[in-house]
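Coming up is one lone chain in structure tokens, specifically the form predicted on its own.
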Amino acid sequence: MLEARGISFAYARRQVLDGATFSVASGETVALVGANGAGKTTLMRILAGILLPSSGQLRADGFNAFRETLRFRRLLGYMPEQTPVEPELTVKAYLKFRARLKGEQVRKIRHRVLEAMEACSLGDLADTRIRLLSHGQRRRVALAEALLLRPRFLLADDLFAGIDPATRQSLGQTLAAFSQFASVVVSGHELEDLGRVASRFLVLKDGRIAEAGNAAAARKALGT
């Protein structure tokens, strides 16, 4: 279970986020939305470790992921709203060099980046230098690195952003098939999409969560 306690953060005089409280459970799927400025990046950053709170806690499983960060970081898989990706590498040799840096076994990689690919429907491309993928590929290759070490915990933030239907329903799949091994917050703007992979959604408004149990009450919640 994935439980944040609490979570505040200021930019400047900025209040963004302002005692933002929420548990995932394991085998969940979760749909993080508000209005652009809400603080969703932010908030994933932070779930993610790459930011600070001013104020709160994070537990992963019980224990404290804001302490135990190498720990937390073995068990979290990572997809950023911007996909930070080597573009003359190939799919296989990027996911390869992706599995050495987050540590695992030399004698495990070639099997994991397998794995992922299968999951992301790579296969086909797996030779294809990532510069010359669309965009809605390099996000499956993004997925794909979130996946590799089968994490306990994954985030992806802005899933849907950009991409094309097919592409949607091929992510939303592939976090389908996931979900049930994992705590999963997605983040977007589309809901109706974001519907079909949460159970439920978290609404960031004014600094603070509210939850919502569909698309309808999430949109009904920001107002729109």
The other form holds:
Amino acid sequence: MLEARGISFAYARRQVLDGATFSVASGETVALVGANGAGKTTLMRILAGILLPSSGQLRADGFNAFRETLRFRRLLGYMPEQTPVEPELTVKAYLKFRARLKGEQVRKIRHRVLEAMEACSLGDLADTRIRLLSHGQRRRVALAEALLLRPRFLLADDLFAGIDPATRQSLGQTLAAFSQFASVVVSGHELEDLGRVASRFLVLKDGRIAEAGNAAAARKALGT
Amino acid sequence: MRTFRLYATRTFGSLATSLTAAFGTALFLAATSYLFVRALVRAEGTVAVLSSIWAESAVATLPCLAAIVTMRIVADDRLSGRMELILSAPISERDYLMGRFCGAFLYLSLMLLAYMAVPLVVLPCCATGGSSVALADFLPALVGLLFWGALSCAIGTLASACIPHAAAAGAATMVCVPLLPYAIYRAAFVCSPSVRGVFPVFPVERFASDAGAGMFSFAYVACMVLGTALALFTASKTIAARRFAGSGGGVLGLKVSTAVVVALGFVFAVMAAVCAWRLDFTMEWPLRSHSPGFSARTRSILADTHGETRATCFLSRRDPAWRGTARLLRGLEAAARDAAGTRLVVDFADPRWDLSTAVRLTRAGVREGTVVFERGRRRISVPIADVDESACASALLRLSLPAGRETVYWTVGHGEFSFDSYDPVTGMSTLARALRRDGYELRPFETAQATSVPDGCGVLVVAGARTPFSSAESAMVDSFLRRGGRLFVLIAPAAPDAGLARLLAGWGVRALPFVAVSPRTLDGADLVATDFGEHDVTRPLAGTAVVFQGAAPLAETTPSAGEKTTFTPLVRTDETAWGESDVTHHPWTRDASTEPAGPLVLAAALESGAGPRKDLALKPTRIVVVGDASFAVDGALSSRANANRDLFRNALAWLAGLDAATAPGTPADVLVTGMDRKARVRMLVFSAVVLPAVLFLFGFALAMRRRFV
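Could I see the form predicted together with the partner chain next, after the form predicted on its own?
Below is the entire complex, every chain and molecule, led by the chain shown above.
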């Protein structure tokens, strides 16, 4: 279970998050939505441990994620908004490198990589250099990287940005299959698509989190 | 450790297949090799250490290579967004940064090894008959450069962590490592005399030079190691600070704590360096033989003198000359022990630490900054500026000989070269210093105002007279010679008829109106002579070379004195030389009808009435004539380690009746590559063009393979 309490964050004088509080149970997928500049990416980065909040707590399965950072990061899969993969590596080589970096045992790496590639339908692209892939294919690589070690917590920022409907569906199915074992937070603007993978919505507005049961409620909360 | 290894491998792999790195490496090798070959040519024939030249040549260029290989290592991760993945992965910033740094440093080290091929492979291939080159000699220099390279890489990593744009990070590294410190040093050098005294050369160059000679000053090593550690620490904290982007208090705390650690580290580095500098903590490379190679003359003096001699270096340990002097004296001590001659006891007295010795020496009138040689009740002080192997050997020799001094009169008033002048073209002060150390007393002698040569004159020297002596002056010198006088004549350039030409012709020698030229030359204008006559003066010079510049050939004439004179050629050219009548027009070609062919005599000794007069205990007349007065001027003696000085000294010793010609004073470890102009060009092409091109093509092939295969 991932539990955020009173998370606040400010860039210089601009308050982005103001006591954001929510929780995600194990096996649950929630969608984080909000207008542009609402602070979704900032909140995802805080949840990923990339940024430290000015105040607030994050508990992961009961321990303080901000204090036991390395322990938390071992349980975390993070798919950033951009797709920052190594362009000169092949898909398989990149995933192997990331698996080793995340501390996976050498004998298990091959299995983990194959599993992640299969989950993200990357089998045909295993030996293709990443710079030759399309944006959608790169997003799948990024998701495979996040899923590599079967993380207990998965964060996917702007999951469907720039993705065609077919790929969205594919990514959604992958995520749905995976979310049975983990606490998943996905963010984005595509309410309908997010609604297919998430059981509930978290609406980020004025630095605070509001709960919404479904896409329609989220749209209403957002005022669109 | 896992992260460190992964990122080190990854960084090294990226650099090895990077076109930018390959291009940078080629540029580095080309520039450094060019500097090395240029320095090598300049140092030919001097006592410079090859590995020191090699290391010094890379001091300026190594940080540039470091800037190129490190500029992307963190900046690219920031720019591409990969830093987010790195910060969210279960790894520490320190491991990530150390891995990146070590990958870049490993690449840099391999490029240094490639640069090592220039002296170890290219040089022996291009030069024939030069000094032998061994890998072990270069290891200390390599270690010294690795320290410098590590510091450069660490600052490059810091710049890359601070500045997201790779080119700007590279430029910042170049400014921070070689340019800014050098500008500060130059400014301090210009403004402060004390800096000039303590650091006569740029400290990093000195560190590289010392490392090449196998010496590592703890002060420099401490500065470089701590500098590297602080730069990496700051870079690590710069990355960590990204986590605090929205936490004003947190980032302030991190910045303050980092600043405190850096400041403390800086203070510690300065204190360690100052402490090491004051106490002169110096490590010597264990693989290298540390005893300097001494000349045959020095070894001969050490072997021939007996009894105990004490050498006290009365100098502050902070003085820049201390280390070199200490090394020389320790080497002499060891050489004396090996030669089983004099027992040399070396002592060091720092005026600030060894107070009792300082008081004793000061009371005895010894000034600080001297090396004092003591034997029984006799003492010779050599100022630290004059201390070298030759000065020490001369001091030991003088202490072993009786205290009398031979007086040498030096004629003036005919445009002669002066023994008091420091002019590199007409001054002979270097030679005069050596002669005084050998025990001679030099006095000027105005022949125009004298009626006779003074009675105490041991040798009369006419060095490069440009106008003829008057009849009265010639008669005075002739009278001196007939009384068994000794005359040393150096012919002025392009003035064979000046000075005592007429007088000399009467004694059996004349200078021809030509200039000796030969294909055996160092710079095209000079002439290298290695053929020495069988004579006391030149017997010990076998195997050495004397370099002349515009020498007049000498010819034997029939003496008019009515007494038999023995003419002995001292120095001859080889067969390829000839007497050129017009040196102003190039190229020089021999006109067989008018110009004499080699071998030409360039120096000769004349002795009159040696046999019977020796029997009667009378002095025989002796004359030595050298066709070139400029062969012993300051410029000729300082530029190359030739045997010119030894020829002059031995000739003077023979004239003074010492009959004790000494072995050449040329140090045994003179740098000789044996390269002529063609070989130098060949070496430059191979090291500055071919080798960099090969490496670039290799890197290019790897980059293309990565891109297309």
